[in-house]
Amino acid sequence: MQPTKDYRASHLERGASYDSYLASVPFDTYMADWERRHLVAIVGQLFPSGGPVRYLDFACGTGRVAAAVAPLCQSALGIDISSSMLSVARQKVPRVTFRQADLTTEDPDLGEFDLVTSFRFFGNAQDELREGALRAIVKRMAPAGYLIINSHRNPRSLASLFDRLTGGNAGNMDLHLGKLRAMLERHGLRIRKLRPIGAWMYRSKLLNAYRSDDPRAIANEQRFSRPWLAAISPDLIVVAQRS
């Protein structure tokens, strides 16, 4: 079912608590360790002679991506329309630039940028609200430019099917790997990579059960990595370049 509320007034005021909360719930803990591996690996890949030259964080939040990547690019900007989330972004990465706006409705003149990175948005997003971020994102993209997202909600993966047959409603997810790649074509953006977070854990109570440092679980991140298990994947990492 497709999200109805406007995302946009979700985390206004979470900025203090937002990482306290990310910290208490296993899984997102789990996401956002392995999320941080691939990053720093996938943009040494992208950039093999050097960091991108300029670097946004969309929706950046209290900076946790921006953390991650900043320091292989030469410059950092990090946008959001919440003030509570950038000023703990702004303690926790002082050496990234950090600005209130909301590029849906607002056009400030940004530049263009080699890397483009939004995680924990799309998934959580309307629709509505996902074009009109991408709009903005493309519009902001060098030529050949690259953006990486995550999506974190996939209604198909293998615990989401599970839920749905004992019941549950998955947390009303909507935004599977064909939504979501056929959303970023119309925007001229082609997925050239996918590294798939989770893949392995078919039920519920798996994604509670690991620390991303559990000797089992990077043995199974190893392994189930591959880009054919994207589409069944809890968490997925999407490379998408400007064509």
Ligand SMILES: C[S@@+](CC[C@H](N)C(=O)[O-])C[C@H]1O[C@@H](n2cnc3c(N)ncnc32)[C@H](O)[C@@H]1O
Second form
Amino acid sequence: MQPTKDYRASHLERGASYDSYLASVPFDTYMADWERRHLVAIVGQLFPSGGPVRYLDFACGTGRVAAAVAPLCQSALGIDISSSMLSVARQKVPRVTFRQADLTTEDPDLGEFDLVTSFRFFGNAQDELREGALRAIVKRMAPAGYLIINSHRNPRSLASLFDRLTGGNAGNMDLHLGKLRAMLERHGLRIRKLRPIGAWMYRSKLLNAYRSDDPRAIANEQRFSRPWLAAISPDLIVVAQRS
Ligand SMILES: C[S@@+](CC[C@H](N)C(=O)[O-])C[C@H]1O[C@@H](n2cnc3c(N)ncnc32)[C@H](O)[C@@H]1O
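Here we have the form predicted on its own; I need the corresponding form predicted together with the ligand.
Expanding to the full complex; the earlier chain stays at the top.
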């Protein structure tokens, strides 16, 4: 089911509370930690002879993802619509340039990027915003450039399916892998890698029960990070390339 509100307004006043909110939810902390580990490894694999020259973090928020990726790049720009999120980002990640803009309604000349990331955005946004964001991102990607996003609200994760079977609504999520793939392909993006996170957590109770450095969690993340588990995973990193 699609959200009724425009996601653009969701974080306008949340800069001061966003990081502490993420830190207060064990599974959010778990996802953030595994996303960072995978991102650093993936960027190294995609650019083996040195990091990407120009990097853009779309909907960068307080700079969580830019802080992990920017050290691997020659230049880094974070874009977000929320000035409160950006003022935290500017303090936390001074090496990154941050700019307030909504690229779905404004068209500043930012040049081309070898790598774009966008995390915790596509799973939350409504379809119109997802489409506008992809249009704006692809327009700024270098030929054969990469887009890395995550999808952390999968209605077909085992935990969501189990939740619905036991009477829950699993948070009104709609972005399953098939829908995401079709959306990316409509914008000329081909999926190159899938890295599931938490695919072994088959019940929502399990989602908040483990720290990311728990030895059982580490062993299970290695065992269950196969691409074919992406369709049932509660969080997923998707690497797509401009064709
Ligand atoms: C959940 S936060 C994610 C922040 C960061 N990417 C992360 O993973 O921690 C979603 C962000 O999307 C931003 N956003 C929503 N609509 C946007 C738009 N049209 N252009 C740029 N940013 C937008 C919000 O302001 C918010 O900072």
